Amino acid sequence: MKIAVTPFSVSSIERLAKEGSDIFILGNDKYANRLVYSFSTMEITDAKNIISTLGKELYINLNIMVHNSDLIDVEKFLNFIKELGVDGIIFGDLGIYMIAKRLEIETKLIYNPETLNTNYYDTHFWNKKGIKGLTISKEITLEDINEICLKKKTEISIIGHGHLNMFHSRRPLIENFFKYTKEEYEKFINNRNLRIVEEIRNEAYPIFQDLHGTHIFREKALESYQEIRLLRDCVDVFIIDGIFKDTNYLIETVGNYKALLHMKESNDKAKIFSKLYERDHDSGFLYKKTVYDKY
């Protein structure tokens, strides 16, 4: 298993590399929905050769959904991305398959719809397709991804640990919701210490407006800390997301996964760091179906 991480900077890779991170996940706002950090070119480039120097591996996200548009500048992007060398992109959108399989680099590609990869049968079509490998939907039960890896045909990986997104709108909500009360919204936007409370469910849910719309998220992050060793050995990829957290945070979660996986035995270790992060963690969907799934 590899752990993937979401950097906040340039500056912060080598310190996450020396706590255990083997990938990084990279990304342009302008390309990618929900990013800890927008990075342009240059720092992509910079970020590549201290990655390569380091023997890591360097993902871009670029799961935007790609509209007629965006198809020129998908493809700049994707010619970028083909000259620097990158070890995946992960897209969400099949346009961004078309135009990467044009240019010869479907083999770097990893597929993250959010929340349609939940069957076996995803990998196996995905694998005759001639793709890297798929993220599984983040709202299946820890039963599901095992047989899920089991039956698997390419590789695989996870949300393992950071907030989840539960919703995404192309509307502008928070500009129009301070635009309705005639009120200032600018220093609203892509502000991450937003919260939305409803009426009749007393949790806070972080929310925000970027480029590309509106984010909620579920009011606590996930950890796997008691699960990371059963699901070492079947997922390929376990990515931290450090989303509303910082790069303190990240060298921190990082380092308590590699431990866990390190030690002969782990539980109750594992336990400890449950514990302390059970204020504002869960364990998300591992152990209950989303509401969705009932029938």
Contents of the next structure:
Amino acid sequence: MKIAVTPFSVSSIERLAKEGSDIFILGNDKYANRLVYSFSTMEITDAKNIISTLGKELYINLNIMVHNSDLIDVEKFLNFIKELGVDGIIFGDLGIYMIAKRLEIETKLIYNPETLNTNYYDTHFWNKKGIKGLTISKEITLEDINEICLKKKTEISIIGHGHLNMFHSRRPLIENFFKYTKEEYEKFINNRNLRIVEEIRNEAYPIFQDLHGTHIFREKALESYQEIRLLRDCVDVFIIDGIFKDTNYLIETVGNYKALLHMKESNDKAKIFSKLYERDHDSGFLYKKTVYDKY
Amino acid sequence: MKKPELLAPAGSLEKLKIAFMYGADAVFIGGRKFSLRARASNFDISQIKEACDFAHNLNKKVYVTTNIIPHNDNIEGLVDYLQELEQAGVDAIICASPIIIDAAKENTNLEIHISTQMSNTNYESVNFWVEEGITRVVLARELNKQELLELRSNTKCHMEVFIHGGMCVSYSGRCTLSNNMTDRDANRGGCAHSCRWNYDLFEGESKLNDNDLHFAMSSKDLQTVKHISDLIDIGVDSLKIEGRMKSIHYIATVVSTYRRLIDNICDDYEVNLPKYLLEIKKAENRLTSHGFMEGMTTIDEQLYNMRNENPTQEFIGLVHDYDEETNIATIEQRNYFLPEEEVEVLSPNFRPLHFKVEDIKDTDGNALDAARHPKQLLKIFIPFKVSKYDMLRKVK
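Now the other one: the form predicted in complex with the partner chain, given that the block above is the form predicted on its own.
The complete assembly is shown below, putting the previous chain first.
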């Protein structure tokens, strides 16, 4: 199993590699949602050189919901990626598959529509399309992840650590609210210090608006310390997403997971890590089956 | 000018019949399996067959939603179910998952429509489905008319567009608010509509909204009377009304309004938009807007600071039959009404006829001072002929 991370800067890549990161996921915010940092094409090129020198892999995140007006620029960006030579391209919109196929780079694609890869057949369907891999949906249990992996026909990745988003609207919901209240709204756009709290729930969900709309996240970040060794046996890529955190956090978590993977017996250590992180982390849906049709 | 299909929701056989009688060309219904809207009164196979037989006798169509995003343990019985749908005479299924799409392609000849749950927002993604042999895509509700026009120019796929009803605030199919907040899976029929709840907004520890004004994301319902002419000009193939859980009065009012509007536009009659806007308002229990039709949503498309469900009390009775000799109608009560109230008749013939209620009697002939009991059969005098499935509503 490879460990993938979302670096906050080109300069942090070497350190993250040293801690044990195998794959670096970069993106530009014109073409990607919910990035920790928007890399310019020049920075991506610099990162590519460093990552290649280190013998590591570069994935590009291209997970916007594509509208017609985006198509020309998306194709230009895919051409740039093709020229650069990357190891993976993460997408969530089928239009990107169509363009990538024309450019003959569909074998680099990793399909991550956030919520739609929920059963083993998804890997069979996409294998026939010739893509590299799939990221399993966020609301899937450990048991289901295992079953999908047993029957997989493509590379399988999961977001195993970090804040999971749970909502993406095209609507500018923050801006509209402040326009309704006739207050200045500009300072609240791209502001990642905002939270919403529902009137009868004591949970604070991170929310922000950017040029692609409004995004809402779970209150607690996911951690999989006690599951990492089980996941190692079935998942190909374990993604650590650093959104709302920083480089030090990424370095620490990569180091923790690597330590657990290298130990002969890691249960006690894994429990210690879970305990250390429990204030603002939980196990997400790994053990929580959502209700189907009965309530 | 090509006349688009008018596609209506039907949560029951009664609603299906009402939708067809009031002018729908096709309806979409949910089966007992693999369908979203768990609380809608979904159809079993014998009811689906009855629905298809009824529709086909009228030269109309029935589509069945099989649009859950299934997990591994939801797949059992899929092929048998799809084959049962085919045998029942279903005209198409509406899908959102490759396993259901491929199972249908490999084991049946069912026509497949791609659900809006897949949020197809551009012509490249629509053409992905064309390459898969799909003939129709239900487009994302986030598209404006310019985007629809570009789509029309760049795909041969049949385009189905929502014109009326509730709207997801999120891109459809990409939301797990309900999963996270209530454990109910939005993509498997359990959406709790958490996006319609009230929130407080904080920056750090500072609350940004006043105590009497919550941060709300809720959307007004979609209503596109003013845009139907443009959608027809663009060449949209199917105009879809949302709401399998809505009442028969809602379905009758909305379907008949759009039916006449579409016919008037396509038959080149003068279109009296205020009349249609007034008529469709009688079905509304939530505020409405044009959604994304004119571009990015503004505050006019959002709902702020209100509990927005206001059930309409206008619908007072459904006609069961009419005795032309005595002018006495048998009606099923749907809302409280009194003698002397002014009432209008909503019928598939769209006659704007009014009358004043005189005596109200029960079926044993006992005079009543008011119609109080839902579903009670009542006898009232109506001075002109009405027919089964006509609806009575108060004139405000």
